[in-house]
Amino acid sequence: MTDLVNTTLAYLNGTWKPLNECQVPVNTHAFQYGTGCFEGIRGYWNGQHLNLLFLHEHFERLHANANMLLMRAPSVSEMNEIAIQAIRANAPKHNVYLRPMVFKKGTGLGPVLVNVPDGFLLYIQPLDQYFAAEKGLNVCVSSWRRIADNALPARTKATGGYLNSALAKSEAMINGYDEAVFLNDRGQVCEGSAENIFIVRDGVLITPDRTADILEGITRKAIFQLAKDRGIAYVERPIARTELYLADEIFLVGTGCQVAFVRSVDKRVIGDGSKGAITTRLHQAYEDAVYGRNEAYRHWLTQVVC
């Protein structure tokens, strides 16, 4: 798989070349200071063409986040076209993951966002399952707190902010868990290291609201739509840590992990330890949507013939 990744054609600052030939100077501003923001976009191969999931929505978010971080991104339509060109040029016949990034490509010293030139890159790589999710995830509440919105806003998907995620995920893995759950600086449940979180209590789907220092996830929004269409009640509100232990079901969602159920939290088994009824319904609905098996959600997809 490494050779396959390295030889794919990638886009860097207006040029197409094999990924392993895409280089930036070691003193690039984004490398020194984490000054970039990115997206992750899934492409699902259905045997005939590739379905790019929420392509336009991801680039709208990237464009808005770059602006928030004082960076200039290509237009949404330009980024859409670059992504489609990447798929056509590489012609994958498998599920893929696209990584576009806006970053400070200057080489000057100093952690500053103004008067530093911007760059843009995009590459693809194979991706099937992010987690071995069918067995259920064993997670822990991290000792690391989620970065606060007034410190480094998680909603921007800033590259530098993912050191916070790496610390939490690494702590979890060292201690034998699959994933970490963050609390925010108010002690409320926030999200996973790179996923939004949902719990189910008394038949109601609950997730932290957008003021809880979370990423405003595109998959999170899709789950709302799937739940609404199936008559499943949902609410956005603060979640206390101990509610995790009392939940009937818990699952994580994101472009990478898709819909992954949680088997236990801090060694407390959730429900009977299996995928719950609501999680199962939403997981199946999501799978049907992203592979184009449900016409009601076909507008979520950009079909590219490879």
Ligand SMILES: Cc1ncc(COP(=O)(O)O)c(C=O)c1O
The other form holds:
Amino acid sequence: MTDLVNTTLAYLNGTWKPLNECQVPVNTHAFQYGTGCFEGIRGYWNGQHLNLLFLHEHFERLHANANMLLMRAPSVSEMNEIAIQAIRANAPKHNVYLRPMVFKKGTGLGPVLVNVPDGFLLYIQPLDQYFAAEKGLNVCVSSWRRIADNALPARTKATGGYLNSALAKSEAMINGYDEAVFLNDRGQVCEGSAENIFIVRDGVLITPDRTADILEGITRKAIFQLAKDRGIAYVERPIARTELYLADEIFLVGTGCQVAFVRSVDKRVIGDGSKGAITTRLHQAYEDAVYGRNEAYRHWLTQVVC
Ligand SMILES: Cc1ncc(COP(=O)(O)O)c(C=O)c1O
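Could you please show the structure of the form predicted in complex with this ligand, as a counterpart to the form predicted on its own just displayed?
Expanding to the full complex; the earlier chain stays at the top.
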């Protein structure tokens, strides 16, 4: 697997090279100060084609986030093209994950975002399951608060901000949990270390709104669409911590984790500890959509013949 990743052709600042030859100097600004922002995109192999999920949406988000962080990304269409070229060049016959990143490639001293040149990279790697989640995830509420929007906006997917995620996830793992759920600085439920969260109460799907210091997840939005199309009511509103313990169902969503049901929170079992009915419906619908089995969601996919 490591060899497979190292030898894939990757894009760095205008050139294509094997990934293990893509190097930057140790005094690169992004390495020193976490001045980058990135995306994670999935490609699903359906036995014949590689289908890239929400390609355009990911690059639109990256472009907007880079702009917010005073970085210049290539245009959305250029990034789309680089992603498609990466798939064509490597011709994977399995599910993949694409990691594009805009970053400060300059080498200046001092944590600034202006007058430092920007770079862009993209590489791919195999990815099947992010979590071994068949039995459900045992999660905890993190003792770490989510970074606030006016400190380091989680919605930007800034590389430096992922230290906040890493602290929470590591604490959870050290304590024997699979994942952490952040509260924000108002003490309300926010998101996982790399996932958005949904709970179900009285048949209604509930998720924190976009001002709750979350990343505005692309999968989160897809879940709204799937719920709407199936007549499942959903609402975006603040979620109190103890609503987690009372929820009938809880699941995490994201490009990496897809749809992963939560078995317990802080050792309180959710429902009967199995995947709930609404989670099961949405999970199935999501899988059908991403593997191209449902015509209604084909427009979510960019098919690459390779
Ligand atoms: C902090 C965080 N929240 C939520 C998500 C889910 O976002 P998306 O569905 O766009 O992958 C991610 C994954 O990228 C994330 O890192």
